[in-house]
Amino acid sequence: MLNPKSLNLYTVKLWLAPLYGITHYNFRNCFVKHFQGIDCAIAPFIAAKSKTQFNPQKYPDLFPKNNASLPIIPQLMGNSPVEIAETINVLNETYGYEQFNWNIGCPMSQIVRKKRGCGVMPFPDLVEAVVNEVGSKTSTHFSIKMRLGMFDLKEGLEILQRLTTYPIDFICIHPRLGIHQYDGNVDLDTFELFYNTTPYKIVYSGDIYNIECFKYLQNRFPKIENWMLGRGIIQNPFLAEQIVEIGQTNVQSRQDTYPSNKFRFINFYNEYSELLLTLRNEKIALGALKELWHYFSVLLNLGTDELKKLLQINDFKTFHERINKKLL
């Protein structure tokens, strides 16, 4: 186990990224119980409304009584810069919260075409609404979560080029275009031009799998100090770690997660497990634990068919017992 107080010495921040349908609080309080490295995360999106609209107790997520684990900032879905800036004086009022994120990355079909997420990046002239309007009537930190752009690299570097007289506080960047989705390699070269162009503390978000990947990031790009772990983390939980052990001398890297680290994410795994069933029945608990399977597969080299054999699995006691023997 590393001494917690050796995590302090790195310069290197780690962020845990709004990952909808697994992030949620109870897996965040979980994971970071079991798994060190996580210095903070960004909530899940949820929908940005009017002040007469939003209820601020339907989103235990943002709890803070459930967010004592570890730091968060809410993140907001939505294209009216009314809603997001009364959305935001709602949350800040009620939870206190002085931070937000404004998610105008998120690619899947259902959002954009709701000119949403990654659909915002074709209009610059919105985007520069929101952040004038979230500047002039609220008194909170404001960041953003993007991509390249939409349809063309141009979109992002139209809206950077427009943000620069405002007072952003990060902006997260995950190197694809919206239409790819999230297939073929991250574009780092033009990544490296958005790296270039804006003056803002950047948060670099994409395909960080392992620590080889993560060494070539930070030694292509080493103004970066703040990165964000998705899949990745998932698929390896032990990745925060490895990475914060590069800044460490006289610790041996943990490439072999599995199995010496078998039994601690055992552990996790069962206590997470028999959380969800306690919140949930045991469709929707079987539901979203084969959701995590999909990357927890990786960790345990299992292969196409014998996940899909897994995943046919519709019964939770079943799903259980194999998931045990495949463990241990």
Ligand SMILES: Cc1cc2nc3c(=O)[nH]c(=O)nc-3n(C[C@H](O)[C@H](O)[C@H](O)COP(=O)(O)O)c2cc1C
Second form
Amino acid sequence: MLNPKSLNLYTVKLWLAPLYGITHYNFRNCFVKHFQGIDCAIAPFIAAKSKTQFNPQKYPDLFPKNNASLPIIPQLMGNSPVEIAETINVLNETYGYEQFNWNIGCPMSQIVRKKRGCGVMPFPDLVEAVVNEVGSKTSTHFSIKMRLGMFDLKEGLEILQRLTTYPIDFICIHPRLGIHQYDGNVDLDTFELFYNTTPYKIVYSGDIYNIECFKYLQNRFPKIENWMLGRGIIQNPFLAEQIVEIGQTNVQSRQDTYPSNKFRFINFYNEYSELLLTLRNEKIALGALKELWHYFSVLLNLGTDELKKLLQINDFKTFHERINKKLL
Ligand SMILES: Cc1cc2nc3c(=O)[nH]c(=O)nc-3n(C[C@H](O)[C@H](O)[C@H](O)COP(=O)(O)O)c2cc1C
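For the form predicted together with the named molecule instead of the form predicted alone, what are the coordinates?
Up next: the whole complex, starting with the chain shown before.
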């Protein structure tokens, strides 16, 4: 039997992961209106630019008025120390953000090819140069979101070693190599090595799909207090609530979230699809919803064929009607 107190369940913070194309501000706001348990989020990445090129008005995802319901940390993608520091300063001066995250974990080939995202990880001198520039040219907090490495775990270990003397806020780690994309299991043995190596606060990110996964991870890595939920919370929007409940005494764990909570999900889903329609044309709104159904199909237990049929629908109204039949 797990003892919640020994596991620091009362100090746990749950973060919403940056999921480019999914967890933008409209989604975040609608999500936290309908579901509880998420404390903060890292926003999906934006590209760092020089101060003459960077126009903060182009990023509604970071407008403070769009982020009143959930605190966020802006995330930057790039490999130029000057551009990263200048983007931070513009965002700090324009919107007042005091914390920034640097993405060196994205494994997408078009990003890695440009020596960005996880493509930075084999270059520890570059990582140090960025951290140095940010430390000397900005007065904000800085954190890094990374993987174990791009090709080899030695890359991640080298970066952690090089960073020990810099004032990094936290390191968010997704325990896979870049070359593995999202395949296979998270490599928890290697992650344990990282966990034991770095003096920094770690935010764990990877494959938390249910409370059993969460309990296992928390038991194995008891020093971690910050847990990031990504695909798992999109598949099961009740996940953060379930995790919070583990820490509360006398509450029966609510494992069976659907269909018993289906009206909460339906209200969320319909509000979000209507919102998308007011902002985008039907084709784009439908594309965004289809992306989500790769995840929601898990919550509703839809089979592969059923999902495939849904994704073949190219008309918003038909899709909406078909989905609502499934939801009920
Ligand atoms: C569709 C998608 C988009 C993502 N976008 C970002 C991003 O913008 N920035 C980032 O740091 N990580 C991004 N990630 C990685 C996630 O934040 C997270 O670290 C990863 O999915 C592992 O966590 P999970 O298993 O809980 O999803 C993305 C992942 C996916 C699947």
